[in-house]
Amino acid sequence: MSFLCQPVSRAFSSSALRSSVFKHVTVIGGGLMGAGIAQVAASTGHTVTLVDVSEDVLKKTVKGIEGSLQRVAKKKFADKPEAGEEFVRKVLQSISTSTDAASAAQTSDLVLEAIVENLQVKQELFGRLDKLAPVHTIFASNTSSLPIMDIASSTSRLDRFGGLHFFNPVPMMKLVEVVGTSATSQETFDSLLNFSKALGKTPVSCKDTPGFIVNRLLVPYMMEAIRLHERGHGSKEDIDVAMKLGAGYPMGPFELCDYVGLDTMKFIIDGWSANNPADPLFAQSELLNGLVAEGKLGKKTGEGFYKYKVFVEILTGLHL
């Protein structure tokens, strides 16, 4: 039985999948999300291959993981610094790097991508790996906005394809959205749930709908806040204060937009609007489009809905 009561593909034995264990995990993408996923997987006893197109990127990524692990060790082994050093060493030993995704996939139980949010790029990647990965290997995407089925359609293993949507920063955020399509087998879905639990995360089950659960609720909320302001029904400041003090949110919607990135917001809503043109929840915003066109993308550029100061430490050259 599948995630949505579809039969398991005849080309694959469900009993073999039930007995499989994610011992070797390949994470494709050396950015913040890929690095965080690799760190957490390696910290929980999995052998991880981290893949990116550039050796330079991989070196920087591993260095970043090492720094993150050292911070974890400092807290976890506050009274035992030697144990902390051993912890960092063992975790790093569990992570190897490669620029050859095809080779890494051939020895993997799970291939998880955390690359650019571009459907064609993801389809090309999985379409290529599908021909090389073992029959038992499960594929998963960390996409936050693209339909899992659209990505999976580039492969012949629809029953062994699902979504694992982690949240940034991965080592700290406890939630994982586990996404099943109409073709994802129940065995695959259960394996992804159990993997998430093995990472020390709290998984929630999601259908393959726009934004899954979190973004499906969060993005329309932020977009409606923008439209509310566009209609002249409230200032940015008042709307933010109202949601913080009235709803108990840690950030108001405009602050959150700037934190997420206005370009990211526009990318998500553009895709949803194109696929669901009649849904008012996914309507475009002239204000958002205008800010993105001006390069005002939020905190990362110093200005979005609000202006931000970037303080430069002259002695160290660090941006704080």
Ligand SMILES: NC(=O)c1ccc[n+]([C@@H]2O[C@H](COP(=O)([O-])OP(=O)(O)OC[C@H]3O[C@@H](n4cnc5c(N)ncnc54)[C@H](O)[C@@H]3O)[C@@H](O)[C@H]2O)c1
Second form
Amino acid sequence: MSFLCQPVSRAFSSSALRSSVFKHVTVIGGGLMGAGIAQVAASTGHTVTLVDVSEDVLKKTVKGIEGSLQRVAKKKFADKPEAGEEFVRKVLQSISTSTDAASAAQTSDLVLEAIVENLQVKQELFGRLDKLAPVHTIFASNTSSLPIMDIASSTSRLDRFGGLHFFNPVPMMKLVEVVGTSATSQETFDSLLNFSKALGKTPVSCKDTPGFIVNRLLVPYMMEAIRLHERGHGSKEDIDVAMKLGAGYPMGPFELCDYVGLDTMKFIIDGWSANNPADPLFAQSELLNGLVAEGKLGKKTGEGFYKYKVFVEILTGLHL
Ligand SMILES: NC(=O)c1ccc[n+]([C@@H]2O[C@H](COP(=O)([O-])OP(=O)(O)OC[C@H]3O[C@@H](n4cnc5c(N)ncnc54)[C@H](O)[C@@H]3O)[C@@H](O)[C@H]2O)c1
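What would the structure be for the form predicted together with this ligand, given that what you showed me was the form predicted on its own?
The complete assembly is shown below, putting the previous chain first.
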């Protein structure tokens, strides 16, 4: 499947094996994604500096990573609890924290951001770090929906800039979409591929197009399900049942929209339709816009396409 999105020159090749492997990694943003990426990187022999806006946030992030590692250790070292404790201790030792992105970047082979999904904020961050990071340092973004080139354009290292799109929850999800822009060098791209493999993930090569592979297929599918319902072609319930029982999907499209968050869906589709107004795949939905305007954002607010009595967190891995 990845071949559809794989420029010939960037197919997995022997040149990939020659590329450098990152040793010290700075992860900026210690939220849902950044915490997972830091945990996986530290668990696979990298040293990591995790950066966020305050010590308070970082304390909570590290506590979360510790809890997650303990769950991993319980499974991995079921018969050897002491080895499990040692594993948790060693991984945590490989993670340092900082509120100073600039000084962290100065000693890093890779700076990977997983901060708020806002182009200006990401550009400001990388523009600032570009002046301070060593020449060899590669920059990467974990953005779900923004063009990598738009973020990279705030720097003077376009050849050393790419996308590394992880999936939630990072410790469990095997896929990484490795994204090269038209300016990303082959060496940079290969290093990002190799890094993904070193994390124990399966990378696929992507061009810098809206949604890369997974979200490019998933978001238009979910939007078309909403439009199908708007056109009166089926109830939400029937469409959900149809896709679960007929296509074998674990969740129906309306259930998935509610799980992802309708605001997130709208944010992504607004951005894509602004950049590609003629593309019917990215057309707006009045129903979606109306629900968002009413504050009905899905599971997190107790109501979206469906109403939720109890807020239950399910880990399906189908996050955007
Ligand atoms: N949530 C997902 O399922 C998912 C999946 C793939 C990619 N992404 C992408 O990953 C990125 C992060 O998403 P998330 O869900 O982890 O968000 P989040 O809100 O959980 O975490 C973001 C973190 O970044 C910190 N932050 C914000 N601005 C910062 C700055 N200037 N410097 C340092 N730290 C800063 C915040 O304090 C917060 O802790 C976004 O670009 C998102 O599109 C998210």
